[in-house]
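This document starts with one chain, in the form predicted alone, laid out as structure tokens.
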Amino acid sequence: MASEFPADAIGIDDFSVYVPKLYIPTVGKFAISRGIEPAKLVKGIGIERMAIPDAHEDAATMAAMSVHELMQRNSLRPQDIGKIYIGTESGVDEAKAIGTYVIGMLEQIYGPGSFQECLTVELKSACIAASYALEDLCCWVAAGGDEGRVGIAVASDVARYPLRSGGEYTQGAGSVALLVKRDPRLIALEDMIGVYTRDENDFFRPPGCSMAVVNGKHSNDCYLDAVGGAFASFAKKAIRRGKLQLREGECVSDHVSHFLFHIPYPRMVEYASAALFRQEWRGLPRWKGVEDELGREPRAEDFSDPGEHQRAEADFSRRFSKSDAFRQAFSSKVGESARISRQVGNIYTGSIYLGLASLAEQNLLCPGQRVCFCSYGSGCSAMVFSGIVREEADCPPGRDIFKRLDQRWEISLQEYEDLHEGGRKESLIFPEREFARLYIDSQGYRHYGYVSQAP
């Protein structure tokens, strides 16, 4: 699996994760009140706890928290940062970039005007936006525009769906900030990107709506199609550019140690990896072993009724996901990436980077390993890219993410519903040493501040 380190590497040097201090378990009273079997949520969906923003929190405060932590972890000064690009679909203003709010909050700590030479922009492309921010910053650094300064790509989102809707139990909230620079300690990104785009209505949020419209099954199908298409594009480029030398019977996924997928809910990672491995293994000698175990893969030409073919395909997919070959590949290359998401839920643009955090916090990233990022955004677009784990990957200090998740405050069903519907104006935990939305004025403008201590 090992690969040579790029000579002039650009990539992810470090990252920080912010998750609200409040959560609600998906089992217990929540499951009972929604008439759902707890096993469906824990095993069928994979989310055990949903992170819930307090009354003073939104995508802007969470972004500021993750950037501030990243700066503290790396002793960064405002003048060290050239760009802060933020991917979000939970923007707090229809015109003003969320990054300007973030800079305004940070300047309350670092001083007025301290970030005036830092560019910021808000990117929107559903859950893939932060990956586009990362790509843009890498191109900026590679072009020599950094002048020694670094870039920060931020993912910050609040996933909200109507109460008692089919998407409610996949909610979550949080922010991930990625430090992008030359000679990174964590992951050096490779110069090959596979993409896939088409116009779809699988997930969207019309103007004026506070929550998205989700066409569930169609969204899953779009996810699988787009990631499969982007990976095929990535594989062609990797082989054409000589990045990978495949031996007889090998495929590109054999040269990947870890796959990171967008995680709307952890079980989706299993569906996505099963579709990708089927795509990769089909036609190789090993596929005979799969069909010996499961029977012949359904082919459209063998069915006169499209519906019958769809049912046969769904049955084969279920059985493939339980096959020995897939379970082994999933366990070694994918499974552990969803550990944090099980305790947080969906955070849209940052979900794939919670996968990176899961691997890093479990010390599963080893020098020379190739990590493949399979990023997806509804609407729809996918981007597949890769990076090599650096020798200095264990140099950034630990983040104690799992410990912090264990220290959160469980809220009641009523408290959760009040926060969800905007009925609660006062925070359940008063902000202390954190950024907070203080008030919204008569013009609708949001005012933020840094609260050093509780009253």
The other form holds:
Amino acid sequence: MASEFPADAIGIDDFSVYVPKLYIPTVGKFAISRGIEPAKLVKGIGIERMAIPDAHEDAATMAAMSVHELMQRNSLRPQDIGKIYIGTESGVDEAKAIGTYVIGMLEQIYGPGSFQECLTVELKSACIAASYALEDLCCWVAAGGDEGRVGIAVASDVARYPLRSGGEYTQGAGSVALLVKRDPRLIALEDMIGVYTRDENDFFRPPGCSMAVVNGKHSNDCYLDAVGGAFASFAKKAIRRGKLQLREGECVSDHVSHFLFHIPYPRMVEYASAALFRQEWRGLPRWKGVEDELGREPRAEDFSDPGEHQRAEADFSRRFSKSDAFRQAFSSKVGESARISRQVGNIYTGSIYLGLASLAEQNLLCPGQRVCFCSYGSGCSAMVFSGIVREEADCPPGRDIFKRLDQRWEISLQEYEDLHEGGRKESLIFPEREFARLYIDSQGYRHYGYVSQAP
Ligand code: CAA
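Starting from the form predicted alone, produce the coordinates for the form predicted together with ligand CAA.
Expanding to the full complex; the earlier chain stays at the top.
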């Protein structure tokens, strides 16, 4: 895989979002039954509603839904699409690529064999997979392999943790499809990427397990380390290549209008941006103002006991995240990106692109602005890259995502638990104009269909 985005204007032309119609509120019976204060879930975690897949849905049906919507929005024909790359960590088969199931579903609409010349690959790299798909498709276009065709990078996942576990209130489900092409209308990606990779046990799913093993607090720390490392690598490159010229007292993040982070839960975006701004501002004249307000930042060399240093550091972090300087930077560059995630929960590899959708749906993307993507995947790996909002960013028709989220159906705690445990075979809402998993045969092959009308 090439490691850089190309210099020509190549990037994200349009996107579509699919979220299941069912949701459970985190407050109410859910919070009561788990013995958790609602304020912790809504403020401390930041999730108000979690999207729950119905009995006929999985990562493949959701991917087909988002790709189909993207094709309709852009009047794309199958022969216009050269590649469909799907990032998922809730794959439905250990060998067969999820995209072949997706193509099978799409051909039920567009005709048998219509996607025969479309290449599809499934990428697995926890929550960063869709970003690697995006990078690879950009390189394919830049190399001229597209021959005028477009690529689609898809993220599709069901985030599921055991009932009554610490991860349970960070679940969700959904899919995002990104249209990748030359001369994109939405965001032209810049040719600089910062990466960070190391071997970690923060979150993984051994073969045969239906749910991930997660070391919650450790996963937060890995996320912060990796994103901080990838941003430092990105910043170094941006300066070395002369992409950004910093004046006295400036840092790279001053040249970014919007930060999009991976959003496992909205509060994480606050932790991530606080760590990043501290890393960026430390050593600049403005840091004196921060230390005047909060006191000296704890340094490891000032402590003989590492535990004491850790406690002082946690205390400083808490106070920094309440400081005026941080609150201002957070509300202008970060906060609004989590609007959709509050209503959906974690969708793993698509979560960062729900952030993009949040900004686009609120008309917050203005031509010429730089957007910085900070993608994270457990295991662990982070990739930081940037793009410039194009003049035509508001050309594609609106998506009514907030309206669609408001029209979803609230399910009861019992219905949620039945769906979670696979105890419910009939759909709560019968599919209509929707792809559905019909049945799994005795060999384990999955049969999908397009249901045009409820009976
Ligand atoms: N009112 C307001 N806030 C409250 C509160 C109340 N009544 N009670 C608690 N809180 C606050 C806490 O003070 C804390 O905030 P601060 O950090 O500012 O102190 C916040 O709520 C979270 O509470 P806890 O620290 O008690 O967190 P937790 O034990 O509930 O665990 C978690 C949180 C680790 C994220 C857990 O839900 C989890 O394991 N989730 C799955 C893993 C995950 O999402 N990891 C993220 C990084 S890995 C990644 O990004 C990949 C991926 O997608 C999985």
